[in-house]
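Quick heads-up: it's one chain on its own, the form predicted alone, in structure tokens.
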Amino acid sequence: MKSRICELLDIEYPIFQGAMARISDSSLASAVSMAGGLGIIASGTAPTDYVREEVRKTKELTDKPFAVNIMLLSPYSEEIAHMVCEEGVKVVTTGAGTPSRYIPMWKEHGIRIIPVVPSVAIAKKMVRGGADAVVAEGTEAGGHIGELTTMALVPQIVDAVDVPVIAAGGIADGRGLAAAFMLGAEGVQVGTRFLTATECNIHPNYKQKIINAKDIDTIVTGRSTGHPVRIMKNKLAREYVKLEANKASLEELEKLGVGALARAVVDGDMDYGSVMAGQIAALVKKEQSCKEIIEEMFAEADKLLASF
């Protein structure tokens, strides 16, 4: 299943590993890249020095292409935008904002630019600004999300732009991969499935939470703040949603959420940690290496597409 994105990025399989804050580190990114996909280091709100160190670790672990995701709302985003040039990173993905001001600089350094977009209008704007491809992420995804579903969003963006479109949100097996290609995508981005990868360094409790998930076990918090986030249902989620229903102030909501992601990822607190995951979590039933995950997904998709 080759596509323009494979040629553009010099990767074997048209699959990106999702940029998950505090999760997508050098261990996970390098393993995905070594397996033939595009591993991505998530900068989140981490300091520049931390991200730089993860970039250097990844270079030591693999000579394959990898990316850095820059969350443009981060207070360190401008520093990281310059750092990727200094470190010779070849691919940058972006989220939570518009990277327009950095695109000329990145182009000068030969960096491929792939923004994550939630709508046709933003996709067109990014392409006009010089994006080499876009990730069309549906609301089924874990973490920060938009409103449109992957099924509705992907074909509309495919019709609206002339660069490769990567489908994201609700994809965890060969069926989702094949469906994305049928919708016109030239690749997929997968996050939740990689949470249970052997090379993913989250707490074992987090991995088990994903493996035990049922179809209705995720919920969206933060709609009232304008920053909706999909997480697994737990005591934190229920308390947050209750506060939102009672018109709690932004300060109250932020206080509840401070440190919640670290509590889940590092401490394994499944009650009051922010356990980010997509709606597809219930399809993830085992821990595998990144290589096994990628090869299994593409074998399933190839078999399905060959039957038509």
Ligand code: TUI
Given for the second form:
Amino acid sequence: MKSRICELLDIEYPIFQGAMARISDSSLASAVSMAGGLGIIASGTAPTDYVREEVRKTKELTDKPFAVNIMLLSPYSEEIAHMVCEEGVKVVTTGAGTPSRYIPMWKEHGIRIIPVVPSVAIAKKMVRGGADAVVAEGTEAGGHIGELTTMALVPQIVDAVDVPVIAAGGIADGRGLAAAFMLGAEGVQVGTRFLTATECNIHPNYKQKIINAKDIDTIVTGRSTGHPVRIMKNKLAREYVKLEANKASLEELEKLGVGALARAVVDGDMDYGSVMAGQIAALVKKEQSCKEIIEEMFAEADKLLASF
Ligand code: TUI
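Starting from the form predicted alone above, please write out the structure of the form predicted together with this ligand.
Following is the full complex, with the preceding chain placed first.
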């Protein structure tokens, strides 16, 4: 299963590891890149120097291509947009906004630009602006999400743009991978399945919560604020959506949300931490190395596609 994205990025398998804020660091990204996929360092809302250090560490850990994701709601996004040029990063993905104003600068530095998009209109705008590929992310994904499902979104974006489309949201095994290719995608981005990777350094409680997950265990918070975020159901999620239903102020919501991601990832607080995960969490059943995950997914998809 080779595609234009393998050639464009010089990677062996057309799979990206989703940029998960506070989670996707040099350890996870380098392991995915070493296994032949595209490892991605998540910036989230981290300060520029933290992300710079992770870039440098990743370069020490692998000589394979890797990317940096810039979360455009971050107060550091502008600084990080410049930092990737200074550090010679070769691939940038973006999330939670449109990076149009940085694209000319990144092009000058020979950086491949792959925005994550939630709609056809935004995909077209990004391609007109010079994006080399797009990640079409469905609402099944964890974290900050759009409205459309992966099944509906991917083929519509495939028809609308001529650059490679990478499918994201709800993909965790060879079946999802094969299905994405049937929709016209030339690659997949996988987040949730990599949460339980051996090289993913989140708190063991977080990994266990993913492994124990059932199909209906995620919920979307933040619809009322215009920043919908999919997380695992817990006390935080229930209190948050209750506050939203009662038209709580942004201040009240922020009080509950501040520091919540670190509480989950670092402290292992599964009650009041923000445990971001996609709807596919229940399909993730064990800890495996990134290499095992990638090889298993592609072997499964190859077998499926050969059987038709
Ligand atoms: O970015 C994500 N997922 C994320 S980012 C994140 S960290 C965070 N921290 C604080 C608040 C919110 C998030 C956790 N998960 N996925 C990619 C993605 N991008 N999904 C949707 C979009 C998107 C949305 C609107 C992309 C472009 C866009 O453009 C709107 C516009 O008009 O600019």
